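Encoded as structure tokens, the following chain is the form predicted alone, with no partner shown.
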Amino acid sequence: MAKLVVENLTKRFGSVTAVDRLSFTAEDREFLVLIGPSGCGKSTTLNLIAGLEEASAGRISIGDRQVTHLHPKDRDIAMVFQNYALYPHMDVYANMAFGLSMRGYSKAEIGRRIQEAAEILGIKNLLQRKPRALSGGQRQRVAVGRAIVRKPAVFLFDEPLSNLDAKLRVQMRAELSKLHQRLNTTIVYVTHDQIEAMTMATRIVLLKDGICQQIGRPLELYTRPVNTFTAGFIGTPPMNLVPARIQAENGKMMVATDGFRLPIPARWRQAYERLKSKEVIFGIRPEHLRGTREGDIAVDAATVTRLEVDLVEMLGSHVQLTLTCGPERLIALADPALPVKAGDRIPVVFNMDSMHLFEKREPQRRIDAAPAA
């Protein structure tokens, strides 16, 4: 079993705490992604797991062994770095063979493992080339191959696609996902790119300032963020978050902001009764806001408000609109055929069934309301 367990892991650099009492488990054969903004501690966490940094406190276990204070070579891990870390004077074969040679494997076994990995990665024709003669994608495959030949208990990836162009990143995401399925092993993967996290991970660990904000499956973080940080970080574009007040009006519960007043769905009114007259953060994702034109609205007029368009961005399959909402800005989507330009005031349909409410005070946690029976 290649289960990785991190318990209350802490790393301090002088007076700075880079990782703060972090705990998570990567189950056997899981693809776990650590994600967060720059400086959140995700790469430091990976280095602690790899043994490249010494933990200030906490425990790290792989399988049935505690490895917290073991030398990197004794942890049964293999790491793929952001900059590939290939030896420029060695050809591809020698780069892949180096680690095995240092561990005393026979030439026959080394050759067998390299041919097997090269077959999986489609680099058999590159084995005699030097790194300088390879493209970025080819270098990345070699770096992955060097890890594969080790046959470790856990693979560690530190932003391996960040140096590739956009098209190649998409291709390599798919290849790494297929590779995980084929190798059937445990992977811990660090990235700042949420698209990589959402498309590749079985579960995500979201970090901020060295502290875990939420752990869950990608769709769970997207649909049920536990706080405004998760809501604003996960999603492209991110969730709209606007200060609001909950008000009672003619038997209805309303969300009121400086730019609109909209009804809370009837099935939630009783659950949100306790919030009456309270300040909250109202959240709604751009895909749940639809810019439209007068006369095209075939929904409850109560969920429509008129907002001024500040910016129009054509993205092919849809138009992204930046809307003025009092002192705030909202992002909405619209059909490419919608005749709209900056300065227009247009009807905007809110899908209130997909709204979120968060506490206004820190840490701005999600306010849950189960639908009334």
The other form holds:
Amino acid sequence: MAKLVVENLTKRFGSVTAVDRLSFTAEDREFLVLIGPSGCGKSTTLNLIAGLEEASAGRISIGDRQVTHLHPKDRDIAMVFQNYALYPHMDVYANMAFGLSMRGYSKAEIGRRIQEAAEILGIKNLLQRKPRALSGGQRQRVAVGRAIVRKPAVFLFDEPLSNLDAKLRVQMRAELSKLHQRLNTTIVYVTHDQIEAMTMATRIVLLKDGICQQIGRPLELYTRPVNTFTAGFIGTPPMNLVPARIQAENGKMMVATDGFRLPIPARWRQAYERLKSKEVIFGIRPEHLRGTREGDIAVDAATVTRLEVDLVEMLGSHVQLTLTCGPERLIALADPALPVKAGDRIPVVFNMDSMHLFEKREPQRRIDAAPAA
Amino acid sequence: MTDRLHGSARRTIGIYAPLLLFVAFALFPIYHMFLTSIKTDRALYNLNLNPLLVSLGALTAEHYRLLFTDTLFASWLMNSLIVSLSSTAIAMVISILAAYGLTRIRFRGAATFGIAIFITYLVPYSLLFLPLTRVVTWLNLADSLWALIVTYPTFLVPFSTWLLMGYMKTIPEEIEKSAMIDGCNRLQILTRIIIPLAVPGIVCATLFAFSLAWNDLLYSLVFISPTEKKTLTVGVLTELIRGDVYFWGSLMGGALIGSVPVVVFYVMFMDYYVSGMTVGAIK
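Having seen the form predicted alone, please provide the structure of the form predicted together with its partner chain.
Next comes the full complex, and the chain you just saw is listed first.
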């Protein structure tokens, strides 16, 4: 149980910078998720924390100890790998006992800890089996058990659920969350699956090309993405992002694109005054774009635009519509009862209260109505 | 029902008929060696008799008696065993360390070094004996078994290192990382994790290395001249062919006994050997 602090961590492989001046803190008992597309440096970061790679620069501390240059075994961490990395020639008991016996724990203490962990994970009946005689889910449990028995200060998980099938993944996800509550310990968890990140994390660190994009609570990343990368990465289907221009018209501020012209909500008009005639990126999540029927519901006509339907995907609980909007494509949701087919032109309601604006020039930062104090 | 029976019968024949052919092909030389070694010379040189059969009256143990009493066959056998086992042991220790280092420890030139080893392995060893003769003389090892124990690894090491590198690459790196976090240093990882996991590969390499050393003729012929120091291959060849006189019976007896250890080792480690051979075939 300890706080993990990473400061200006940098890792270069030859001329490639895999991790670039990364700083974050995992508070005591936090479930911190490192996420990003493949090659973003998240696994490298985890390896650096574990001590499996030597940092090119920066500092790592666990609790009040500097561990940047310590051997992995001296860092008081345990790691769970994507492919489980169980020792194939040892049975489950020996797998879990290995790390403890290397540290010179007594046989009795090792046995006690293994029984305890096996109890928590429900693998008591598997202790005498070899890893090859276990299913994927069971192997994963053993891998977690091997980490638990060590009672480390920080748990490191490297995409632990990626090798499981979809159903088992959902189940293990819930179990890991419960385990975190039960063990009450600091976890750093690497994944490329944003659902895992959203459901399990207390906070998320989003990486791209070795550079930290945003750190925050899951909902914070979802509702207030700091740039278009975060906006597009978090959320499925991803946020719609369209180039737009801000225009003043009859005292209103409008977002204008090749496909629509919509008013910015009155309360933000003042704040966005400074953007007049500027090129921006307009973002809106699919759930805030609703496909409807002519005369279906009374809506503020100002936030409705008629767009052509390109593709209709029935998902049961809702329909996902791909709409043509000038050269762009927008994704909108609709009621499954909506009679719609490809080629139709339907009214689409934009929930402008949930719109986002980003700068046009890289790195396409978020433009807030109220600049951060 | 009958159809199914027919089907399974056909399958059995389909599998075993070619297998039987292959077994006959593989065992024929051994059969012939054995037969030759227990026939009297009179039967052996009689061209009117079927060479593939022997009549009971023409059986003899004379060739084996000659082998063990009139030649130093027992010493040659012993020499061969000593030389093959020690050179294999030395080669395996070096190869395991080298293969692990080359596959797992990232250092400048590791890849180049691996390729260099492969190229060394490709150099015909019949070219190397000339320079090696000078080395052996310089080391003052000529005419002693040490000459062979020291020189055999020159071709055993590149070969087994290459084979083991291939095997070790198949062991997931995460297992090692895990062991490192569990508190192992490099040597402990090697002895407690890698070696137990590489047993099939190591057995395979050991068997190959042993048979290479056991079958060697050239180095042994060049580096050793005293009769009592000869290995089996050279001993049988030089002492049982005198001028143009071939002691066929004893020659074949010697060759037969000479092939026993290799067969025994291969059979003992059959399972490992097979799984070592098929590494990487299925993931």
